[in-house]
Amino acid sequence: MVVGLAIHGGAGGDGPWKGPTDLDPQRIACMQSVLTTVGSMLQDGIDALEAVTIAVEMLENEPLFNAGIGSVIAADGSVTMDASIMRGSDAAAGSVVNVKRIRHPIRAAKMVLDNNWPVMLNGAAADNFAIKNGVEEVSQEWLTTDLRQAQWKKWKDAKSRPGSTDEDDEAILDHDGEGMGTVGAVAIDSKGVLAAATSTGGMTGKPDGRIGDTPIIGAGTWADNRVAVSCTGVGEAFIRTCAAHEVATRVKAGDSLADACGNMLDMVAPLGGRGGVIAVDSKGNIAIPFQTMLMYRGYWKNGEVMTGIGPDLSSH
């Protein structure tokens, strides 16, 4: 049985890819990591619903992902992020929306879906059960960093649209974009089971109480025993297209992974959801494809290791 994974950690930007940030090779360094570390996991038999779980907690505990610390900040100025975690073989589930207590949203999600009932938890209710379930507790000064607190700054300065800074490395737009900073993974293991898990902080300068696909089944997330599915872009019209499970409606209508991730890309693309995607099937293929100017990429596959940020891939 061919076992796999495959992350991303957000897409954005218009234009073509000006390359690296000094910023960006953290960033790289954490997704090969991830790889390295959940791609053996999954070589010794984890199952894949742990994998994206592991594997979403290492990108929510780095800084410059927009997913646990270092989510950037709504318009009040606090931190609110959401989750959502399935499992292909059962349709198992679980979601929490706008938590601002806890380390890793993602657990919390994993958490839900363990409990069997109900499917999605929000607020300060989803804190209460995640921190009781044993999830870190932590304050809204350690979830907020100070580029996430530059870029609200600069946000509400000039008074922009929400998400216009989320990419703005020097927080002096040098990734100019709709806010898209998402983390995701998807795993098949060695059963054959798939699983995806999305997690993310949202848009800076979001509105109070505004709930983007992330923690949606359907629109961000989706897994079921032919696919698993996780989107990162605006997440509006990934909700009205019920993007990712849009994947899996094609996969299983007999599109091939890839042309059921592009058609679904080119499908939301004008309601104005440019973004990206990435994807593992049954049979161990995965595609990561996006129409942004970058998308934080990668995948282990047979013990090899892929990254990219911009158009092009690079082996490890």
Second form
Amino acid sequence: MVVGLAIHGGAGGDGPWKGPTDLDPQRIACMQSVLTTVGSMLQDGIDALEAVTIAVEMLENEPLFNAGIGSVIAADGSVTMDASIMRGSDAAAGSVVNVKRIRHPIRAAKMVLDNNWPVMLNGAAADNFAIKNGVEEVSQEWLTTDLRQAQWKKWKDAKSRPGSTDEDDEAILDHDGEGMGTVGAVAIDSKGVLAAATSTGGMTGKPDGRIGDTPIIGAGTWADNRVAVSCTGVGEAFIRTCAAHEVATRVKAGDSLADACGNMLDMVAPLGGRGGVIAVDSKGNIAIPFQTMLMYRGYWKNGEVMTGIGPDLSSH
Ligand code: ASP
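Since the structure above is the form predicted on its own, I would like to see how the form predicted in complex with ligand ASP looks, so please show that one next.
Whole complex next, starting from this chain.
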């Protein structure tokens, strides 16, 4: 049985690829460590659901990605995070929305899944559920980094639209455009079970109460017996197209995985949601296309690790 893992750290930006910023080596190193660590765990027999949870937890731990510590800052100055997870074999799903006091939203989403019912928990109730079940409690100050504060201040001073500063690495090199930084993982395990997980702080300057696609099963995250999918981009367009589920619908109808992902992105783009997607199918095929300037992404397959930001991938 083929086992495989793909991850992303968000897509964004317009125009031609300008090369990495000074902060990008740290992001690449994080992705390599996730792929190497969780790839070998999958080879050793860990299940797909735990694999995507651990992969996303490791990405949440990296302050330069927009999830967990280092999440972007909302209009009111707070950090609020969304996450969801799904297992393909039995359509089990869990999601937390607008959590503010936990280190690992994805672990909380997995606990919601393990609890069987309900599928989604919101706000303070989701934080309380997670903390009661052992997810590490953290403060808003702990979650907030200087980089995100600088982006938020820039957003506020310019009265920009939400998301406009999300890829501005302290103006070291502005990837300009709607940058993201959301993280996600998809995996197939040694039993052929597929799973997907996605976690985000949303978009800089998002209004109070805004919910993106990331915690919505079928929009940002989907897994069934054919495919596991995690999306990134302007969430509203992914919600309006049921984007992650759209990939499954197209695979079911006979599209190759690559075509299904590409066609879904073509559907999302006209609604203002250019972005990217990672997906794995039941044969272990992996697709990681994006329509933005960049997408932090990588995969592990048969011991091979590939990562990239701009158009090209490199092996490690
Ligand atoms: N999709 C996320 C949201 O709209 C943002 C992202 O992918 O970076 O909240």
